[in-house]
Structure formats: C-alpha cells, structure tokens
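Just the one chain here, the form predicted alone, laid out as structure tokens.
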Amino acid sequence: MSANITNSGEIQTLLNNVAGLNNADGDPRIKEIVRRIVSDLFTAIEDLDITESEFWHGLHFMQAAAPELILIAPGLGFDHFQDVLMDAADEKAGQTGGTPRTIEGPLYVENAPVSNGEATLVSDEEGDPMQVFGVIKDEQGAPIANAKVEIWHASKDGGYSHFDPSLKEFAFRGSIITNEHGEYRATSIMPSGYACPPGGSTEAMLKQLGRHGNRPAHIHFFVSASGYKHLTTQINIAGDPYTFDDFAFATRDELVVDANDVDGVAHVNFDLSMVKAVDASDEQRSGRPRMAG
C-alpha cells in the first residue's frame, strides 16, 4: 500500500499545522524535525496498515515504557546508529584514527573522585581482583600526560552505584589523570554483564522481537585531552557469552579486550590512542542529560 493518503493535501496540510508550521514562533529546528516525525509515522500508519487498537496499544506501551526509554533507545539500536553516523562525520572531515567510539549507555554519573595516575575505583566490595590499566596517546604513538580517563562499571552482580541501592556512592567509578607517561591505572573487581530489568517493559519488547536482553562484562570510558578530541568507548571481555551478542549493539573487534590472570589478579591492558581537535567543541562530550551524584 501506498501513502495516498499521507500525501493528500489535507493531511499535508494537517501536519504544516501540527508543526506549527503556521505561524512564527517557537523553535524552527525543533518544527523541522517534528514535522518529519510525525509524517514518517503517518506514512507508517497508512503503509502497514496500523489498526486504531495497534496504535493506542503501542502508545500505551510507551507510556508505560517511559522509566526504561533509556534502555529500549540502544536496545532499538538507536545508539549505535548515532556512533555510526558520527563516524561517516568524521570520515568525511578527515578525522578518522584513534580508538573506535562506542555508545554511552544510560548509567554515567558526574563528579566521581578524581586521582592522579592511579584509583582504587572499590574499597570493601566483595570480588574477583582486577587491574584496569594503559597508555593514553595521540595518533602517532605518543603519550598524552595530563588526560582524563573517567571509568565506570558494573559489580560482580551487574549493579551500578546510584542505581544499584545496595552499592556505596561512586563505587566502581572514578576518574584518573594520566601521569607525564600517559598511564592511568584502576584497582578494582571484575564485572559481571548484566540483562534488563526481569518483567520490564524492554525485557516484554525484546520478547516480541525473539531477542534477550543480555549484555557481556564490560566498562565505560571517557577520555578528554587539551587539543584532543573527546573519546566516548567502552571494551567488552573477551569469553563472555555475550561478548559478540550484546542486545545494545556496543560490541566492536576493536574492543574485545582479553582479561589475563596473572597471580590471581585479572589484568585488562587497554591503550587508548586519541585525535587532533579541529575546535574547541570537539573537545567536549555530548549534551545529553546525565546524572550528577
């Protein structure tokens, strides 16, 4: 079936008015992309002929959805299709190189302690012994001092701290500046993967589609540099089961990293190689809202 109706000028004309399209105020970037929603969606409807009752059905699942948004946008793929976009960005300015971005996720907390060269990112948290370390450095191999290495991860159970009550504040959480080597080093507990809320609204989608909600063990990075541009990327453990089928889509070959036991400590050994800002705004990381602890 096609659009017919959609691209009838009453419906036409229906959505220059639900964008405000009509008038002068308001927003003009936020009616531009209201107005391509909403017909994308209209076109949806008439397309796979969506009954009324599919439609409220759906709307009522969003409404009901809305605390996990969070975690249906990357399950959707939402997330992993911006890290491919700004990768054709970056493509096509000539700024391609350095440690492959990946996505976010939802669970980066502000303001976690900050320490020299090294961080004890748990203190009395019960574990496996792990050693998270590396070398900062530019495209050419050279150690970058001074950056900012911000980690976060999940415990042993898949809990994060300010999300996970039974956690102490910013556990497994901390920032570190690199030494005039470029190293940074993190004494912490080997985390387990983790899968969406049991009974929630992603785990009910992710059913509907024949898919799970699992994602392997892995941690969160943020890099940020004077003259570099700002680094979003996490590594996934090597030999988790979910390494390569992470229901968020963050996997890349690149940043399977091998966890390696050496007296009984786990040692994950990730160099990080950062690029050259064009401007100042690339120094800086996204302006999604985050949480502040």
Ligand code: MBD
Second form
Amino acid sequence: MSANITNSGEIQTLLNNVAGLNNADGDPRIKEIVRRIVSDLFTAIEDLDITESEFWHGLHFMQAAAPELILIAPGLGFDHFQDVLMDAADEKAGQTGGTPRTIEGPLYVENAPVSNGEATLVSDEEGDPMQVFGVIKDEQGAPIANAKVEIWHASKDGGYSHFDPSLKEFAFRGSIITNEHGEYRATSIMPSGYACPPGGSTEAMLKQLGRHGNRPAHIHFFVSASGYKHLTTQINIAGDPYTFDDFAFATRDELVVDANDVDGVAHVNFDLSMVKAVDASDEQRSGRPRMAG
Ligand code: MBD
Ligand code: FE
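Form predicted alone already given; the form predicted together with the named molecule follows:
Let's see the whole complex now, leading with the same chain.
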C-alpha cells in the first residue's frame, strides 16, 4: 500500500489547489486541515481500492445522515478520542487528578433553571424516584461552596427534553449552586439508557459494523467553580446491561455508581473532585456550539 497516485506530483498539486494553498486569501488553519484530511482520504481511497460506487454510496449516506452527525461522532469514537487527547495533554502539563472527564454528548441545553443547594428537576413526569447528590471537593478533599453543578439526564424512556417533544421544557435539567458544605442534591427520576433513533442513519451505520446504538443509564455533569478547571463528566448507573458496552465509549470505571434503594427512592451518591485552574480559560468549558433552551 503506497498510494503511488496520491503521492504523484499531479495529485499533490491538485491537493494544494483544493486547499487554496496557491492563494493568499482564506483561513490558513482551515487550509491546513482541509489539505491534510482530503489527502488522507485520497490515500485511503487508493490503498483500499474504494470503487466509484462505494465512494458515492458513502457520500450519499453522509448527506442523508447530516442531522445525525452529532450522534455518529460519539458512535465512531471521536468524542472519547478527544477525552483521551485532553487526558494526555493534562498528563504532559502535570495537571492530573480529580474526577475523570468523559464526553459531553450532543444533548446538553443551555439556560436550565438555577437553584441553591438542591433542585427538583421535574415534578410531574412519571418514573422511579431518584436522588443524585454529593459534595464538590478540591483535591485535598475540602468542600467547594458556590460551585455550579449542571445536571442533565434522560426520562424513564431514554428521551431528553428539547429533543423528545413529549417532554416538558427543561425536564431533567437543572443547575445547582453548592451550599456552604459544597453539597448539591437533585431530586428526579431514574433515567433509562439511551438508544439511537430507530430507523435512523446512526443505527443503520452501526448495524453495518455489527454494533448496537445503546447507552447505559447515565447522568451528565458540568461542574465549574472559581479557581478550578471546568469538568465535563457523566456517571453510569451500575448494573445496566450496557454499563460496559456503551456505543459512545464514555464509561470509565471511576464513573460507575451504585443506586441504593432508601425507602423506595434510588439514592445515587457521587462526590466530584476538582483540579485547580492554571489560567482563567481552564475554568471555561469548550467553545463547542450548544443549543439554547
Ligand atoms: C446521549 O444521551 C449521550 O449522552 C451521548 C453521548 C450520545 C447520545 C445520547
Ligand atoms: Fe446522555
């Protein structure tokens, strides 16, 4: 496999022209990225003898899949790969520790209601009662007051508000400011695992790979506090058949949490540990586009 044609002068010139390297306009960073990605795809087409039919099938698949690209990305491991890259960067900078990160996923919505100390995430949706609670701590174990804990999770049917039209605005979403003991508590219902939309492009793609499109029951967190690095993570409820078989590869051993029955309420107790920020930008989450609720 040597990509003889891709490496020829003719195709290298074509790639330079494709990426606009022969002009002084445009964005140099975008040019660099386009040059590299198109070149890598040409190489793959040549090395794998991807036929014209296969190429166009793939392109038409992507065209139809456009609304689900945000789901295909975690299914193909891109979200988890970015976590691994960020972990490696932290390691290199000597900034390890704290609760492990894991992927944000595509279903966060801005502007959920804010409460102090505790919140009821929903009052009139059906489901098994669940409380998720804990303490936000620094690496020495000292509680962090006034941390912002944003929580979002699925319904008992695995749907997310603002994406599943049967659910009320901001159902199962809330932002809790920790009290003077660093505590947060959300009263809600037990989420079910998520399944990719039946009949959709993600499901079709995963089927071709012999895979499924399920996630275990999980609860998402954004945690931020002045002077600490922003944390994006999730917990998986122990005992779900998909806990260690997540189509989005987001499970980490430290993030699997038991739900304990206390008088008919599932108690999910999870403390989170925050790492000191080195500069102000560490306190912010990534600039990824997000839906405003
Ligand atoms: C989810 O709920 C989710 O968290 C991810 C990562 C992908 C799809 C649905
Ligand atoms: Fe989710």
